[in-house]
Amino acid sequence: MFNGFTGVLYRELHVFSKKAKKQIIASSLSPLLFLIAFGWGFGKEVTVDGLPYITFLIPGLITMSALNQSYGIALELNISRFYFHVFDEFLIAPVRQVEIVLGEACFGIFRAMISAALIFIYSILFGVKLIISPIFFLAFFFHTFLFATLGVTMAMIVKDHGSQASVNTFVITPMIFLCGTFFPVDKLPAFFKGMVHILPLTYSTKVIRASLTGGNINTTYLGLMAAFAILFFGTALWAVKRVEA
């Protein structure tokens, strides 16, 4: 098994490590841009759940940068495809169904990793004092995991890049503005409050954010961060039986 595994994953890295730097630089932007804008902005009088809106806004912006690397597989693994058919080269190979998820997966984590680390400098940089837990290398290992599965799923499903494109627009972006990355949702209208209460990056920002700043850590959370975890790792199965098929 670990043959397979190792060879999807070593794959994904070598290419990654071709365009290392333009992705790093990248997808270090966005983040600096949201602390500038809203952390300088609403300065330090503001404050949110009793913390300083930059101290708020960090964990936020971990959880969001760490979605959009591990599900920003999807694109390259349309990309592959789509054009190249790498993928298709995969099936082929002696490699299970299985490994090709895990290596995809930990792809994910890995650009994960590398784009939370960013932030963690940033949060150094504008004064920002985080507490690293356990829970929190839990919580970001589920919340990548289940992004990443997710990522593999829906490259497996969608026939084009548009049809990604729309599931990034209707899907993506909402989670990402609505889920407590920025604010919290409870000061949502109660029809938008049942509703990001079904998607999982509302756990994940509360729990990763709870594990940084000291808050009580709801464990019904981090068990529902597994399940989605679980569920998008059981769904990118299928996907890719169904593409092999």
Second form
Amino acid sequence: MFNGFTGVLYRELHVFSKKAKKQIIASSLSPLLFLIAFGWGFGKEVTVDGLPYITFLIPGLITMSALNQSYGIALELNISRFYFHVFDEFLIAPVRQVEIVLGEACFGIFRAMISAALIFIYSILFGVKLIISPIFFLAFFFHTFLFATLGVTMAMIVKDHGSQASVNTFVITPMIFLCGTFFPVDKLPAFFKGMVHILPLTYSTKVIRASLTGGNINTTYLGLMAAFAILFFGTALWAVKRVEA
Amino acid sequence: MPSDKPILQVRALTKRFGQKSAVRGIDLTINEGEFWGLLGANGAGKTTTIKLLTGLTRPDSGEIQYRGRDFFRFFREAKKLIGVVPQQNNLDRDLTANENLTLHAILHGIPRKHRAERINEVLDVAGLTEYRDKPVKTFSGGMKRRLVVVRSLLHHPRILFLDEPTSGLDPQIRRNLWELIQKINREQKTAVLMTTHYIEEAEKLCHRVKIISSGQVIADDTPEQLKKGIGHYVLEGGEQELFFKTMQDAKDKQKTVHGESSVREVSLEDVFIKLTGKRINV
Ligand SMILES: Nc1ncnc2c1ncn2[C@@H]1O[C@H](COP(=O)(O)OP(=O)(O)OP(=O)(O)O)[C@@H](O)[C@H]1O
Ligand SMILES: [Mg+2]
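Please give the corresponding structure for the form predicted in complex with the partner chain, as opposed to the form predicted on its own shown earlier.
Every chain and every other molecule in the complex is listed next, the one we just looked at coming first.
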């Protein structure tokens, strides 16, 4: 019944398990560097939005890492499309395209969960207390699902591996720097402030940070995250249906 | 013997890549159990045709039906009938032979309890039993090719698309593979559409052959009829080849030729060269 979903997860998890150690170490390094540079650098004296900076920063890093990991499946999908043609096995198989999308999304969420867990460990080491509530899990799910399905969409529509890299350079990286990971977006000049409110990461960061630090959850933002998740699920499905080998 | 029930019917299939027409109006009917060859020079459109027929590429126009039902409306049902050996190996290099086959088994809905048995069966056929748990990236080209071929058989397809299944294999292995494919075709009545650059392979295996050139069919018949079409005997001398109905005619002509010459039976390769004006590049 769910052969496509099971197949995609079987493939992704088996490949992942062979590289798990390397990948986990690699993905744990950059948040640690940010924590050391900004967390220790600014210390506990600096407060942002009424929080010690390091407490402000850690939820931002969780959101960022989760984005990198969930969206990051795009890169691997690209390699399997363009270099080894492994993706053709999914396309030739008698499975629904929606199962391929959901299988890949689940794998993206799984990777994001590992990276988030690592940062939770860091937060303990740095003596930062975070509140883990059901609303956090809901927000985290919307966040990772929307970026995983965005990743699937991009991986299907790019024509080669190079264009995938440009998307990362021109969209993903600026988004991480502007959408509230390191400082509150309210500090941005009006033009940029308007711009970042088109980008889903802004809402993810706000909601996830509020949920982890005991702030007020803006339900409109949570709703917008859900809307983005549905939108990108739709585009991913559309893209997998029209992709050609 | 093949039946006269069509498993695949194709009408007026076309595919363009930008300005370039790769497939220009191909018609094809394959009956259950038939063995077809699709021959053509490099770039003739063989791979594109197979991609169209297996749903990897969408046609610009034309109709594809499996067992009388539209391919795209009954996409999943039709795909269950299909087994594919693509021109380029598409194995997962990081996975072992067993894991690659297991993935295929899952995707094709082979029940868990039959999986291991079926996988061991095809590994044995491929002569890869002792490499079951080795990562594919450690395999030689020939081992990978064999794995791809038996993987396509795992789910007992009713029609097999083989895009140069034997390219890059040494003669012994190639022969084994022919025998395997022929056995599947004979015993399980699996229809086959095979492209190949080894024309003698097509001549030996195929019930019928289509020759395509620049995306169009230029000949379609049994290897026997195709050979009859140009004559039974060929006189080779110097630059040219001449074709004759009888051995005697050929021998008579040979007496008038200067220099070295020889008379032999016509092969499918002669037909191919005559029709396409090209020698196939191996
Ligand atoms: N994705 C593509 N984009 C643009 N042109 C393509 C694409 N795929 C194939 N073509 C063109 O279509 C034509 C047919 O290619 P195809 O791969 O079907 O040939 P082939 O008969 O399989 O050749 P070969 O014997 O070399 O494998 C060629 O001219 C090729 O350049
Ligand atoms: Mg080809």
